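A lone chain, given as structure tokens: the form predicted on its own.
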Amino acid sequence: MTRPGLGRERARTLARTMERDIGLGHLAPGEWLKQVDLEARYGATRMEVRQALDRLVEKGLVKHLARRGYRVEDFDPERQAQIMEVRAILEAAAADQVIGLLDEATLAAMEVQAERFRANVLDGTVEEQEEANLEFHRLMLAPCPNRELVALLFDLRGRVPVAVTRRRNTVGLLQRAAEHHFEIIRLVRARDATGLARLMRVHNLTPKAPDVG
């Protein structure tokens, strides 16, 4: 018999896996999620699937319709814009906190991820692009003393799936986002807090790709 605590931990792990699959479009916006199919797909129990779905409902990634079931949320442009406005404000605040704390070793590691993202724009998958992009920002935010701020930023990233934000992307727009990463590094080295805050806002609010930031 599975211990209750272990079952809850499996449900949390399953929710994170499903969140990632929603983000990458493996579970597409508008798709109905049949619990029996999810059990088979993830090797989970009915209870674990139900708990994971309820967690995703709380995060706004899945919608529960009474007597109909669960469906991956499809995001309207207004909601996307509101989430990105909040992200822009918080990323500028976080940038102000870390600009004096990022050392040369971290900036060099950020450059590696910036190069990786730029290369993947042309030759990589959406998943590879997203991994490089997230790692760039994890490195940048690692020294931020306000951990609640960092946690909220990454939570906001997950609220709009990559599959949704990629709908309006072009290679040119992604390339512009890639160049922003190198400009971020330049501004940090110059300790230009004003310029960095301005760029973080542009990076998030341009109509190109709200998730690339």
The other form holds:
Number of protein chains: 2
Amino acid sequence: MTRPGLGRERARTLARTMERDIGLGHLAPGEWLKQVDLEARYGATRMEVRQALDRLVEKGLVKHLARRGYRVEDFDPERQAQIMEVRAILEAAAADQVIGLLDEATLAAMEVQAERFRANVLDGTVEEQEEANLEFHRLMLAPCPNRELVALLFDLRGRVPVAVTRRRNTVGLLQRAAEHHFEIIRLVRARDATGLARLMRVHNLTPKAPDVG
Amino acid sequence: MTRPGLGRERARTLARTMERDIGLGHLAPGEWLKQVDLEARYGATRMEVRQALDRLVEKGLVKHLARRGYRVEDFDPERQAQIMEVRAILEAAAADQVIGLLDEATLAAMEVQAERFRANVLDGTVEEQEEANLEFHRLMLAPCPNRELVALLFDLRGRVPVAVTRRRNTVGLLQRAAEHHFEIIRLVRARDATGLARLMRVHNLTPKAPDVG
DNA sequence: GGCTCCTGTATTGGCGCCAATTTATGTGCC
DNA sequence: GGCACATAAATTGGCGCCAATACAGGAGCC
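Could you drop in the structure for the form predicted in complex with a further copy of the same chain? We only have the form predicted on its own so far.
Entire complex below, previous chain first.
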């Protein structure tokens, strides 16, 4: 069944899966995460569930109450805003690092994702929107030589559940974010570093709806 | 013996202790971390050791080889430099946030630690240097409203083992870092935001000896 | 009727055992 | 003497059991 040494890896992926489910709201804030339920739901062993929960606690997505269990952390808007601010800072710095490294082929690929995101804003699930958005930024950060910076950015992304903040996003704000993507591409092509840094900040810190990054 | 629900907390503190021991070089890079040895050394149970190791793997301080064991990660200078760069970015941003919030009492306390650090550069253990250094920055970041930013900065601090990089630091470079501390205080008093941001960058990215932050 | 206490049930959490596998040791052979 | 192979020891890693504790439901009491 479970081959030796693979439990670690399985727990890892389980944690990622649960992280996404929390982000998408399938596991609602305040909800109790009973170990037996999680075993059944994800087809995992008890130990894998425990390790995954432990990681999510470490990331601040899940709260642990001794002898009571685990529950999905309810999201303090202020804390979320702080995380978004950190993201904005790093995203601006990362943009500065890749502005001279993005070739035309990558920019074209980014444009495709920008189109996809814009289309999904109107008629598309949150998952589809998020996939396009994620891929856009993944492409953009791919040439960044500082892998730690990139890894940290994606880690921070996982700490801000889309479902929660996206709830506050009107279609208008999402459209604005969609247009940002095209503007980003334009500024990279123009090699306008200061303009890009400013836009990355705005893109991450859209007033009262800080999530679409 | 072990009271219920405390295992988690103990594993947490054990991870922190081991993290410091790795940072100080008491656990050398490449060294095998046998679970029985760790049990004996830290007076912990098997499970606590496992959880602690798991966390250190997650942080990138320890490498796990299936069915072989855990060993202290040997530190890629490039990766370290990347982490230091992230720290420099965030430290500059944090400085900008606290420059208007630091009162004279705190600045005086910082000055004490700056003196302590300078003294320990000449005759003092690495531990003493690091304690003064840490306290200086702790005081400086205390009024920062973005707690996530501060938490992340201290987390990043733990990922760069002082012993390893400090090895490259000549006394001259350490003294330069010590003077930086006084310069930081001066710039905060003068409310020179741009100068402070620049200095925080330099302070973190001292050429070829990027560790003293 | 409502409050309290008590019992039964569900859930978590730690501990120990044992299998799988790797490393070290010793023996025979070339 | 050195190499290959078999055997023994050591180590990790997963699984299951059971104690400790919290929660739910019901009975008894005021």
